[in-house]
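Here we start with a single chain on its own, the form predicted alone, put down as structure tokens.
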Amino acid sequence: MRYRRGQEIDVEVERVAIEGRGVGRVDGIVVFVDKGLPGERVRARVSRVKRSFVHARVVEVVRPSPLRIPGRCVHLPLCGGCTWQELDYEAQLDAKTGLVQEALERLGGFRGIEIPRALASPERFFYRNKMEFSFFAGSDGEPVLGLHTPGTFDRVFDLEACHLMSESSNAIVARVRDLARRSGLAAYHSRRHEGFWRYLVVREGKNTGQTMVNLVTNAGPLPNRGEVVDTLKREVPALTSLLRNINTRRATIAVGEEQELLYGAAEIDEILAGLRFRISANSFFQPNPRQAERLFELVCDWADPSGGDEILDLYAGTGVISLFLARRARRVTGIELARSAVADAERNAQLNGVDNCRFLAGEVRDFFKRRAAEARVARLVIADPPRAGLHADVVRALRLLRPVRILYVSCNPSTLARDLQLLCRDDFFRLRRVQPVDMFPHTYHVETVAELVAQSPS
């Protein structure tokens, strides 16, 4: 049967895929379905047709999944952020397992792996210590402040509140939702590039009660900074750091060209593990700092290096794996592209006084060609790549270089499985152990820790 865009089709869903969605057959054809759930019949409209598959979203639950709950959010029907908020927590666990475990079955051809439960995160909910709020014009002309519609740049609600952060940042979003409408400014529009107001980010040291505010807008100066000031310090007694980032450019991302400091200190810390991390806006730390704490430690128990013990660190980012090796291991270089994370990495080693620790700013398979020889020294290899994983060079050079270990922690399964194949490909390595790990619940994404061992050459 040959679908079209706009069809309603009933479905029954059986599982879920990579990227969330729910998976079933109508006539033989794979249906991936927006928000469907495990175990439930829905009633879905086609959105997307391709030859061996169609996209649809969900218009009507027939018979809801055992597995689904009421959701928390006020704003579900809206936001695309919580898209499992209304699957039982344990079946996200479950689901996540599942998604590792179809990634290297069907992508890697890893056969016989078994594949512990993913490791729960600590908190459910309130366990973000980072969020990012648009502005927008309303029809009002006033500024809206809050988050996209799913599939849309231009297109923001204001948010009543969020179950991802803390309650304290609704109040801050809130708050500053009314200075930016008192201020008289518009919102900016990203079609038109005008307008002053752009975003609102949040951070937070859940583990030092430290609150940033960091005011995203386009240039020009802040007509009413007095009264920004005086009322944030007033209703947010854990505000530590108030900025302002001046983006002049086009692009739809919450960092300036130009900081300006409002109030206090222009960094907020972190402690994990014993370790301070100093945080400034535009650094990238891991959102879940508990859940975080505990997959840094899981790679370090996974290392077990000696004294004696060279690591790579590669794509350390600003050096938090690095550092909660180097306490065990006699040196651990981190390989990082981005200058002012390296700059963060340096500066985070020389507040916890670690010395065994160098990071270098460049391309990780720039690296290896560079200073072959000192990575040939390196026993164990870490690697920690964005989404899009390993560069083919960068397999290239670990099966050159054969390290007796690596621990490959990966944010993405597809491109985890693809990598673990290639780099066990011809036995030059062997997939000893895998643990997926819960860094964000009521999402799809999950965190995977693969160790792999060197193969003795034949």
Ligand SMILES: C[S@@+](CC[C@H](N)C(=O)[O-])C[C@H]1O[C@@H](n2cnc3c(N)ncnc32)[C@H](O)[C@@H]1O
Contents of the next structure:
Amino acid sequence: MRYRRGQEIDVEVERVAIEGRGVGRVDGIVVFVDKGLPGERVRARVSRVKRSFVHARVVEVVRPSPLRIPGRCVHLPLCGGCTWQELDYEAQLDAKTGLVQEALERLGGFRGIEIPRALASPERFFYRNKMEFSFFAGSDGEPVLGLHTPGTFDRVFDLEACHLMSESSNAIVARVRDLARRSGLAAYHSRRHEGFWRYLVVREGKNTGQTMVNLVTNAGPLPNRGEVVDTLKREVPALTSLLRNINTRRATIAVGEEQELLYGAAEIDEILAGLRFRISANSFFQPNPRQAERLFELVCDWADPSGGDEILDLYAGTGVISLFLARRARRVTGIELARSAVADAERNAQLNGVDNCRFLAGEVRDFFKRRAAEARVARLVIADPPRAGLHADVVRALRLLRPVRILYVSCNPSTLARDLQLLCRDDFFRLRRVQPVDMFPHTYHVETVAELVAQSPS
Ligand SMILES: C[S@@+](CC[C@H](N)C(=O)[O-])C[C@H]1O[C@@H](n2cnc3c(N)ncnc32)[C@H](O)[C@@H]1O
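After the form predicted alone, can we look at the form predicted together with the ligand?
Every chain and every other molecule in the complex is listed next, the one we just looked at coming first.
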């Protein structure tokens, strides 16, 4: 049967797939249902038709899943963030474990790997330490400030309350929206490439109580600068850093070419497992710090370095994994592309009195090309790449290097499965164990740690 957009169909949702959509079948055709939960029957409107599958959105839940629970957020119908907030948390963990299993089997070709259940996050709500809110020109011309509606990069709703970061981050959103409206300047319009207000980024040190507010704007003076600084100082008692990042490019990212310090320090501090990390506005830092502590402890536990080990920490960010491991290794070399993160990592080593870590700025693939001799001494490699996974050159370099073990920390099961398959080809490495970790409750995202052991050349 042929489907057409707008048509309504009844679907039995059997399971969830990568991207978090419910999956069912109607007349032999696979139907991906946004926000459909396993075990329920929904009436859904077809939004996209392909030859072998269709996408549809729930119009009505005809028979709810026994795993369906009431969501707590007023923005659920509009927001693209918490796709699984109405799915029981234990079922979320099972679903995430299933996503990793499915990726490793279907995309990686691994059979018979036992995958333990995803580790639960210690906090289910208010776990995030960083959030990015977008400005958008409302129908009355006033700046709207909030989060994106799903499937759109240029539609934003005014956020009242989000349950992922903190009550005080919600208050900051309200204050900054008000200040933006009082400035008389418009929100940035991406297609016209005009307007002033672009993003608000809030960052918190959950274990230090510090708060950073980063206003990302187009070029030009901030007309009510005094009012902005005074209001935020007065109304955000934890404020320790107020910045403005100026992004004049078309790129819709919350990172500026220039940064202006409006109040306090240019960084905030966080403490994980007794180590202090100083983080600047544009550096990556794991967004769920309490669970990050567990993730890094797991990595240390599996890495179990001996005092004589040389370790490579690829995609090192602000040096967190390096510093966790440094206490038990001879030396750790971290490779990281973002210069701000490398500077943070070097300072973090100093702050913690660690003198056996060094950090090199640049692309991981260039490191292997230019400094192959230095790479060769490493017995243990940690790789924590972005969602795209490892570049093919990096996979080739790792196969050539063949360290005793590789610990791969991944935020994307699909690219993890692809890279593990390439690394293990011809029995170069064996996949020893895998552990999914839930860093982002209520979303379909899942972090995975995988350990590879080199096989002796035949
Ligand atoms: C998932 S983060 C991991 C950071 C760190 N391991 C942590 O947990 O805090 C990935 C990091 O890789 C960096 N990165 C992205 N592409 C890179 C590349 N081609 N070479 C080196 N670093 C890269 C990013 O800037 C980011 O800091």
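C-alpha atoms forming the largest set that superposes within 1.5 Å between two forms make up the rigid core. Numbering follows the first chain given and starts at 1. In this text, all values refer to a predicted model and were calculated from it rather than measured experimentally.
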Threshold 2 Å Cα movement between these two forms for residue 171, core superposed
no
Taking the rigid core as reference, does residue 339 move its C-alpha 2 Å or further between these two forms?
yes
